[in-house]
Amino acid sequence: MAKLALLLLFALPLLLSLTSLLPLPCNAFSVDRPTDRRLLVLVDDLAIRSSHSRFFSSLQARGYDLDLRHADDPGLALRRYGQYLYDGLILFSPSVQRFGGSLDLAAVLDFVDAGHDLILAADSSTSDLIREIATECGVDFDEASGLDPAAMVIDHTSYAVSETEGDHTLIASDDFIKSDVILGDKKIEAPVLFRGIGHSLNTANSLVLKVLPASPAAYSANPLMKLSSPPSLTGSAISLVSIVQARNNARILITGSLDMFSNRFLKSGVQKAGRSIKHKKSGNEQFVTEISKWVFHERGHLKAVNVRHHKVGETNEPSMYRINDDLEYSVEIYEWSGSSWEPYVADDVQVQFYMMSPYVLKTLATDHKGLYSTSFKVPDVYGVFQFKVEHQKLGYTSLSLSKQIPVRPFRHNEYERFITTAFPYYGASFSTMVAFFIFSIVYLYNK
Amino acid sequence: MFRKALILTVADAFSNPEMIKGWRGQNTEDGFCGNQLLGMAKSNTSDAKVLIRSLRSAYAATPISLKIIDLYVVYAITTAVIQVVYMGIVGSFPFNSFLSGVLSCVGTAVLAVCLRIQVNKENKEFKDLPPERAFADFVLCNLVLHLVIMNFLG
């Protein structure tokens, strides 16, 4: 007895230095608050710590739990034992050719693919493995600077102004992306430094976007040399921010300009080119705030409960619908707002009723409390039907739910009987049987 | 069995040798070589006159029994004629009702022109069958009708 309390003695401390490894899973992501909470911060130069400080201490401030490491950190894995150790994956490493431990190409993507969001910065030293996880998410960073590294995107007529004339290659930018729930509420007043390269999106994915696009006048090419031959990528065309939200909605900012997240930009003035506003404090504190909380999913991460459906009149939800019954439908659908769980409110939420084709589709109504309902007719169609709400909004998740219910025709005793109408039929069929009793009598007896 | 019973009819009309006598003796004393149009549609008129009373006069020479089934007949299509022109103003909403309706009056006047070619003397190709056992299979064919009827009328 005494032996196994000496041994519990030594054992305790070991356990709980155990624990104390371990992550606490409760402060990971899930279905209940899924606001990312773990991060890995990947650098090729520690001096980013310094360097984008007040950018990684708005994120601690809001509760993340950084990691910061060196690109090519041997020790450096996404999983252990089948469990991501992250929720969240920043890329501030531009230059890196290899990252160090298991980290590669493939484990970045099936980090993506499990649902997970992805920051990913570039400047002009952008290295093949950090254009292949860009052009793997639907953007192609400007393939001009592979063959002339300097390359970036100049602008002569949105620049920022400097003391010096410069190159150019600093753009000020306020043409926006459109949608609160990306930018938030509150409009950035001032314009968006930005220095690094362009990118382009690839025309086949359908789920990447410009939030940040270049003007009309900008270009793609190396500000120390002279133009040769006309530059791959103009006006437009060229990308300065994208985002891409995959179908299993994880999120992901893709950006040709580390500096844009750095302090200097965040906290230097601007005045943009033929304007005479000069702006105290850029808009690029409040940018990447506001968009790496959407990345993060502190806005517009929808979900969607209590999904109810019964006949008008009752409570209870049947195993199975009539033809022509009288339905009420509802579904409650909340938006994550970063630490609670709010109504969302939009008047453009649509039920399907659907089998094979929508055979009703309404649009529901909402009470502003989070309560979606509308009452429909079931269509004279028997057969196994859905209940469908398809709703893909910009900025929001998608959200798809369905539910299967069959609905069959009237029962024999359902019928109706002695229809008005009918009545002359029933007359003349009762008729023919009593001139057919008449008949064979007379027929009988006629001698 | 239609056709059939029509070509019996008026096989019955023909068996009357004074009639034909008479038809052929008006044809042949106007003659058709030499007369005028107008002529040719009078007597095309009394034609049709003198043809229509031959077959009611050999209509007269037809069995009693065989006339009451023609009564029967001519009831069964008339109900079922009122019934389209119903169905045609009020529409064919209870369209089961209808059918089943319209259905029981040519079902009877099929069964009964069945009877009918049975139980004629005159058909020959039935002389075996004793009018008594068609009797009864009109009678048993008529239930399994109506009871279809009874089930379709809603």
Given for the second form:
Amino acid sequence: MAKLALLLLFALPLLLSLTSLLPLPCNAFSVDRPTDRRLLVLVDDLAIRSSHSRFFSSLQARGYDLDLRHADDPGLALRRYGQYLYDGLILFSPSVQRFGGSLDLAAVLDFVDAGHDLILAADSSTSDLIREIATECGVDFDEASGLDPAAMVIDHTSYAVSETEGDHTLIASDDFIKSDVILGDKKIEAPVLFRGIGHSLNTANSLVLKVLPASPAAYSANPLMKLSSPPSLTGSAISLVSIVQARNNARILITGSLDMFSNRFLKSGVQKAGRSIKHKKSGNEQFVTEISKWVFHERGHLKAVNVRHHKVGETNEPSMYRINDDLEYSVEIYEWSGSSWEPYVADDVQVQFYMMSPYVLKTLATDHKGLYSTSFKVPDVYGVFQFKVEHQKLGYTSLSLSKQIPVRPFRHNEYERFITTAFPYYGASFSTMVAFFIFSIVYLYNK
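Could I see the form predicted alone next, after the form predicted together with the partner chain?
Chain only, nothing else included.
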């Protein structure tokens, strides 16, 4: 026994040191562990580590653990022993033809289907593999750029002014989506610099949104060649930056410009064509920082707790209700702010009392401290009902709450002794009896 104890004494520190080297399993964004975030960053050139260091540093400053790997690393894996090793994936490897290790198209899509987040940046060298991932997410990169690697988005009205005339492929765009949840409540004053390829949205996919569309004068073509036919992608149909929020609340960012995240674009000054104001710094750093906060659920992630319902004047939740009961319904909703759970304040959260169709639809009142509540009368219909809250709002994760409760009719001994609405029938019955009695007297004794 003494030898065994001595062996364990020496072996325990070694085992602890080995387990500390192994990556811990990671789930999708967890309301219980919202600060535990590990990201896998795949690049096709390790020089991106330094050329895009400001963006990576901003993620690390917000508490993210980055694992930067080459896209064809033979040891790549997103999952091990059925557990995911990362919470999010950043693909800064537009030219990669094939991922290393066990990573492939299906693995990336399964990663998103499991509720994890993805940032995908492309450029004119984008491979078929990256295009397929984008297509599966509801975004189609310009096919002309696949046939002609030099095809880029060109805009002769919204380009960035430079000392040389240029080919107007360096676009200065400030037509941002109107959403404080996605881009933060601080307005982005300076235009965002973009150089890369455009993409269009799949009209059959209602989950994809344009965050930064191109101007009506933009088109996709090779800037070094003369157009021989009309471009296939033009005007506001071109999206420069798009986002997706899947039904499982996984979030995806897709852009055709890897340079948009680079130190050079983040630090560069910008002046948009046709404007006299020259900004000392582009809006890229604020833009990529704020939108990455949304992608990685630092903003716009809701959770609902303490769903309660009971009869008015009571506190305990009943096993069933009776028709025409007065009840109260309440739920607490909070939003993750990046560091803590804050009360979610809105005036459009509704609850349905539902059986095949909603019999009651009520807007919940809020105390601005996270509590939403209302009261209503149970309809005069018995059956199995549900309390349903379906809250979907631009930029926020969707809430879908459902709680089943049966509703019974009155028992035989619960009806009123005399029903007010039946008084005419009571009167008719007694008047008939009185009339029959009088008729009998008259008939019998009348000669």
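Not measured: the values here are computed from a predicted model. Numbering follows the first chain given and starts at 1. Between two forms, the rigid core is defined as the largest C-alpha subset superposing within 1.5 Å.
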| item | value |
| --- | --- |
| After fitting the core, T421 CA displacement of 2 Å or more between these two forms | yes |
